[in-house]
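A single chain, nothing else alongside it, follows as structure tokens in the form predicted alone.
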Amino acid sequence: MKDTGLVAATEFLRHPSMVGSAFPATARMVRHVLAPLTWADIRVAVEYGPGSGRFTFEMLRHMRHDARLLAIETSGAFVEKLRAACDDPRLIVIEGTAGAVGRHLAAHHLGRADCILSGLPFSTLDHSDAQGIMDETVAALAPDGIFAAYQMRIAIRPLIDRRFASVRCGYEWWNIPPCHLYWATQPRRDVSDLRGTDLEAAGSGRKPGDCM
């Protein structure tokens, strides 16, 4: 599996609202964010912005045999790169956005997700976008399923607190730029009254339940 680091310094500066570095994460921050999931009990994993697929090429070397990570990624040329450089059968690479994590489950048969992974900058996305995508992902994940995303800022965290009646956090340094970590699992399923006190939350800077 070849690295795809130069892709990731391309689309950064093509998308920069889509890409969250110009740098690939580093292996550091990649056994950070990883080590909290228990491998044997995921059997189906969802990455949302694959990128250069540092994180993707991890998480199938500790992913079980009959295992299947869908990766979701909007880049054409990430999505291209990724498919050409890992032929691993249990990978499945998908050019389509997060917000349709429900539906691309479902045409590939896999049911809810275990696990689900987000390196998407949520601080650069819509308010609407961003409260949409959390939404899909609560529907989407098991009942003890875990939710982990690696951020440079902290706009996701009123998002994850309103939808998860559990979370951890962490930071690590050792990465270009450093990031906030969160791993949340509990998903509730009433959200549905949930936008409004979001937008409270992130417009006041606020940090519900910090653990930091």
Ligand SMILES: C[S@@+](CC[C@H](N)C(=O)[O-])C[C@H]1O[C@@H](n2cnc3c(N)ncnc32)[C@H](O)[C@@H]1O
Given for the second form:
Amino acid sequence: MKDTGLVAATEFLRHPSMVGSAFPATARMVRHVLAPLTWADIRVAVEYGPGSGRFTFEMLRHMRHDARLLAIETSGAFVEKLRAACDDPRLIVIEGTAGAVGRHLAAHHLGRADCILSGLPFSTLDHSDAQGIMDETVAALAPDGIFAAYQMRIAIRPLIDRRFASVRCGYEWWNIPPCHLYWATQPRRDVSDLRGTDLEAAGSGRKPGDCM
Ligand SMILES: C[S@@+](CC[C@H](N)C(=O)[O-])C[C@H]1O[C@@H](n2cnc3c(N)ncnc32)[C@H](O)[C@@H]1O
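Form predicted together with the named molecule, following the form predicted alone:
Next comes the full complex, and the chain you just saw is listed first.
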């Protein structure tokens, strides 16, 4: 599998707010984000915004031979490069939006995801798009599934807090830019239809400063 890192800089120049960073994730950040995942239990994985494929290739390295990885990416250039760089039959690369994750899983006859990894730049997404993606994420995740995310800023934190009963946080300095890391479990489907900034702020009862 060939890395497609050079495309990241070009795509960042073309769509800065969608891509978020001109630099692909470092190997150290990839290891840090993926470390808590239990690969033996993951049969269906989803990646939002695979970009140049740094996480994608490492996930495939760990995944079971019968597992599937659905990588959803809006940029046609990244999609084309990823498809050309990797012929692993477990990987399904989709040109589309993370907001339609349920539809994409169904189209490939996959059930709920055991793991969803997000590299989306939530701080630059439209707020209602961000809420929609998180609602879809909760609906698409298995009850014992895990949602993992890496973010330059903390915009995603209240969106996660409201929708998951358990959230672990971390930070990775060795990346450009350094990132906040989140691992969320126990999706709360009962709240996924309640929207609005006030409700986001209300969160799950955790104080915003508990772990940023
Ligand atoms: C920070 S970059 C991802 C970095 C990449 N995962 C890496 O390893 O370096 C964010 C990616 O999300 C993609 N993206 C932005 N909005 C999206 C959406 N709504 N659905 C899917 N992909 C999206 C961008 O095109 C970009 O490739």
